[in-house]
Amino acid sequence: MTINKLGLIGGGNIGGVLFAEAAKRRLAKRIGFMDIKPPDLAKGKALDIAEGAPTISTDIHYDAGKEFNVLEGSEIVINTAGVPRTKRPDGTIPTREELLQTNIKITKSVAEGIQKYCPDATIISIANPLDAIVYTLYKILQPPKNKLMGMAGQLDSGRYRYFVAQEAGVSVENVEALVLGGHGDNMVPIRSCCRVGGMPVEKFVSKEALEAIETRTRKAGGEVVGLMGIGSAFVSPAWAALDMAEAIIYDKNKIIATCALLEGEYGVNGLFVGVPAILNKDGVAKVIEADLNSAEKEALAKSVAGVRNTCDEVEAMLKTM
């Protein structure tokens, strides 16, 4: 099963992985690939990948270029457009929130392009600051709530799973984990939902090690930025977004941690927050309310407050644009 067209916005590292993987997995009959960078980054990357297609026995059909018209007719759009987190000359790393003003302007242009060429598309957004960018797309496009989501929780939960598996000495396939809230330093790894082979994680990992793992999970994006120095994580975010896209394309009814619009769930209204949700051909089919203990509820409330503050900034910025 495939869709007719998949649209990709942003030809950077994440966009390149998305294009190559989508082609290899045959997720769409055609791929639209857009980036404004001169002379024509998207077209160059698309051609490079297409020229390798015979080696992996895959037929690739694509529209690529610097204008949003290459997205025309896309049924699913994955947005990566924005300035990535990059280590500064003094060694410091900008927070996701520090990217806000620049990336809001970029997102406004992205929204206008989607509105013109593929207004009915289901949108998965990756660009940071994640929660604020998804909220910006929502404010401009006003799509049905099931048609817009952010990729963060799947990535953060994957990081949590990897760290737990390493500490427990088991395969990542044995670990289930869930991270909720905003995609920032206040994200909430949900220990009560973490299982190893169906058993509580505490059976395999000490309390002290779990605390260290949860701290590392919250800081994982910055850890990658610090080590690379020239950009941010790109393979793991791309794979996480493709997992979400496949759940939609193949109508899987798969529960994935997703940045989704809440309308009363978890006591939150009108914000996009990372929560477990069922994804299928309709997009976000249902938000699942996990049973949280008191400490987890408190941590989630703090994370949501941070999301709300950032979205208030978005509201103010949009009024000036």
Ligand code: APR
Second form
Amino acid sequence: MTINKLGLIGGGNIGGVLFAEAAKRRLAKRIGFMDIKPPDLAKGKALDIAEGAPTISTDIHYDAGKEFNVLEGSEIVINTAGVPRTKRPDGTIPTREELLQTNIKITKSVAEGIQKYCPDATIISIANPLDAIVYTLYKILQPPKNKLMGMAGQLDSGRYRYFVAQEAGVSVENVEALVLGGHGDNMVPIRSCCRVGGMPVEKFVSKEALEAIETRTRKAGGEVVGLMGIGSAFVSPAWAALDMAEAIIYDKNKIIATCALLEGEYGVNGLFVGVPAILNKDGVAKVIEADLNSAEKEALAKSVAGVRNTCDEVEAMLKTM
Ligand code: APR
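Would you generate the structure of this protein in the form predicted together with the ligand, following the form predicted on its own above?
Time for the whole complex; same chain goes first.
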């Protein structure tokens, strides 16, 4: 199974990994690759990867450039256009929410490009602040709710799984985990859903260690920003988004923590928030309501309140644009 065309908006760090991996995995017959950066970042990266394709025995067909027309006909679009978090000269690290002012303007032009060249595409957005940028795309494009989602929960759950696997001394393949809510420092690792080899995580990891792991998970993006010094995580977000894309392309009915539009689920209406969802050829086929304990419900409500605040800012900014 494959699709005819995969569109990638943004050819920076995440976009480059997306292009290389999508080509290697033969996810689409053709890839549309767009970035505004001169002289022609997208075309240059695409050429580099295409020249390596014979070595990995794959054929690559692509349209790359600075204009949105290279996306024409894309069935799935992954959006990474936007500035990432970067460590400031004084050593502090901005929050994802602090990127909104810049990234909302970029997102507006991204939405216009999608509208013009691939209005029916299923969209997976990665740019930050994640939940608010997905909300912005929704406000401008008004797509069917199954066709728009954000990638964050799969990355955050992956971070949680990695830390638990290290602590428990087992393979990451044995660890199942779920991190829900907004993609900010108040995201909610759901301990009651974490399993190691099918057994409750508490059997393998002490309560104290779990608390430390959950705190580290919430700040894991910042940890990478601090260590790299320039830019933010890019391989793990790309892989996480491709996991979502594969669930759609291969019609997998796979449950993935997805930033999806809620219409009453978890007591939330009209916001995009990280929740478990079934992904298949239709995109977000169904949101699943996990059974949360009262502390988890309270933490989720706090995280959702943060998302609501940022989306209120989006509403105000869109009025002035
Ligand atoms: N249209 C297309 N591309 C754009 C636009 C635009 N209007 N504005 C900026 N870009 C491009 C930049 O030229 C840059 O190449 O988006 C790219 C972003 O790449 P990086 O700066 O390398 O950032 P990356 O690490 O890929 O992260 C992208 O995802 O995880 C989030 O916080 C992260 O918001 C950031 C986004």
